[in-house]
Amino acid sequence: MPEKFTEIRLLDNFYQTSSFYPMPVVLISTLNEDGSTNLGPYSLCFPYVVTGGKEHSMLLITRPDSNTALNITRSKVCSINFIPDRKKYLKNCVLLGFPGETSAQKMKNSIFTLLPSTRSGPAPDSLNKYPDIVGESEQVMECTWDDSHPLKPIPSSNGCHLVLVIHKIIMKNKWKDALFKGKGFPRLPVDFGFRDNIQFWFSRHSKPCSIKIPNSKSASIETVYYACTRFDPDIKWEKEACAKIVKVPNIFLKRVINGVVEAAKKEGVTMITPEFMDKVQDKRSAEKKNS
């Protein structure tokens, strides 16, 4: 028999006071008024708009009077730096995370290497520059604040929400290769928050395990063939070609079919074959590697 549940009192900062909640550990780099870079450690930073639009974004929750919030709402730009799981980096994050100090006071304690942003073109701030990125990062998301979004900063004592549109994702070459081959992961830390008014708790990275999608969750070849052949009357499909996408979740199937049909029309192809499907897949893989 499973153990019984017991209710926990729901308190402020419930993610750490009333629960165990795994979170990322990132450094948000922003521009100070004098053009220098500020680093602020954060865990309340999550994917927000992930699909269905041209602009993909992250959601950052922060105090409205923090150096990070003040810098972002003034300059509109920032970078999200994903640092590796090394204890000396996490200790420095704890040191950089205490409120009440100026950016200059905090940055004296930073052990991280600052490198120029990889973004080009004019910046929205009057300084016309972008914040530096952290050289020790495994990957970096260079972002711009969406000040027109409904979740723009809410002045309060509890915090504000910033929608950060991702303009560029960069990562170390070895992780770019691992990403597209589907093998290998960077060692990224997990934060469980501040406990007992004494210490922060982090979980060390362990090797991720893979679990294949069971065949019972795959769409049948007949279902996929039906969807493909009725998508566009000018494009025909071989069943063997449809078999290439039976593992695609139903919610994404229409989008995948549309992409293949568009590619076929561009090349004047009227019959989708397994070979054409391989060609489309190879082309997209090459585009991702070069992006």
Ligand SMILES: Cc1cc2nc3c(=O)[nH]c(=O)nc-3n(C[C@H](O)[C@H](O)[C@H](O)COP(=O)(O)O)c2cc1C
Given for the second form:
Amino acid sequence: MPEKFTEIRLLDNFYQTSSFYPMPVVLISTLNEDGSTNLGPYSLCFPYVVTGGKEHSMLLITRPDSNTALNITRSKVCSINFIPDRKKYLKNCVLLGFPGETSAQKMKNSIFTLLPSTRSGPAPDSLNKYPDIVGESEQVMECTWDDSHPLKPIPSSNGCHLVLVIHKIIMKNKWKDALFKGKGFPRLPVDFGFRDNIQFWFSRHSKPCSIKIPNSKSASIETVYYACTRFDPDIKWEKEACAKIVKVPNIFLKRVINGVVEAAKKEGVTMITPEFMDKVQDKRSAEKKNS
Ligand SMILES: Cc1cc2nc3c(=O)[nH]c(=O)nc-3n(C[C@H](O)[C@H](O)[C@H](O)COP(=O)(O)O)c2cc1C
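Next, report the structure of the form predicted together with the ligand; the form predicted alone has already been given.
Okay, now the whole complex, with that chain kicking things off.
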């Protein structure tokens, strides 16, 4: 018998006062008015527009008077730096996260290495600069604030929500390899927030485990073959090609078939083979060949 639940009073900052909520830890680098770089630690920073749109973005929740918010709304640019889970980095994050200090006051205590941005071309700020990135990061998202995004301000909240369009993602070479091979993860910390008004709590990386979609969720090959062959009369399918998508959830099947058919037509292919499916499904195949 599972244990009983008990209700918890909802307080401000509920994610850290009234619950346990695992979050990422990032250092957001922004451009100060004098052209120097500020680093602000943040955890409420999540993927926002993830598919479909022409741009991909992150959402940041910050107080509106933080150095980070003021710098982003003025210069429009920032970088999201994912630092590894070493204790000395987390300790320094807590120091850089003490509210109310000017950038100059706090940045003299930073232990992080600032490297020039990898972005090129004119920047939106009158200084025509991008903020530095953190050399110790495993991965960095270089972003531009979408100030036209109709995210409504919440008058009773003293938080501000910034949509940060991802211009580019860079990472250390070994993680690019891991991403392409589907094997290995950087050691990124998990933040459980500032708790009891006393201290921040972090946990270190632990080895992720993989869990496959159960076979019971697979459609039968006959069903998928039926859907594929009826989709477009000009395109024929080998059964083995259909076998590659039996695990695609039914609600996405049409979209996947459409993607394959569009790719086939673009290349003048009229018979979908398993090899063609591999090529289409491997979104990174071109990059892999070049790496
Ligand atoms: C690990 C960590 C995570 C934090 N996450 C957030 C957050 O998501 N949003 C926020 O408003 N403040 C957050 N803070 C507090 C800010 O870091 C703090 O307000 C700091 O003054 C911001 O720096 P800045 O003024 O240079 O931007 C966090 C602090 C730490 C140490």
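Take the two forms, superpose them, and find the largest set of C-alpha atoms that agree within 1.5 Å; that set is the rigid core. If you're wondering where the values come from, they're calculated on a predicted model, not measured in any experiment. Numbering follows the first chain given and starts at 1.
Core-superposed comparison between the two forms: CA of residue 263 displaced by 2 Å or more.
With a cut-off of 2 Å and the rigid core superposed, residue 234 has a Cα displacement that reaches or exceeds the cut-off between the two forms.
Residue 22 shows a C-alpha shift below 2 Å between the two forms [criterion: core-superposed Cα displacement of 2 Å]. Per-residue C-alpha deviation between the two forms, core superposed: residue 250, 4.0 Å.
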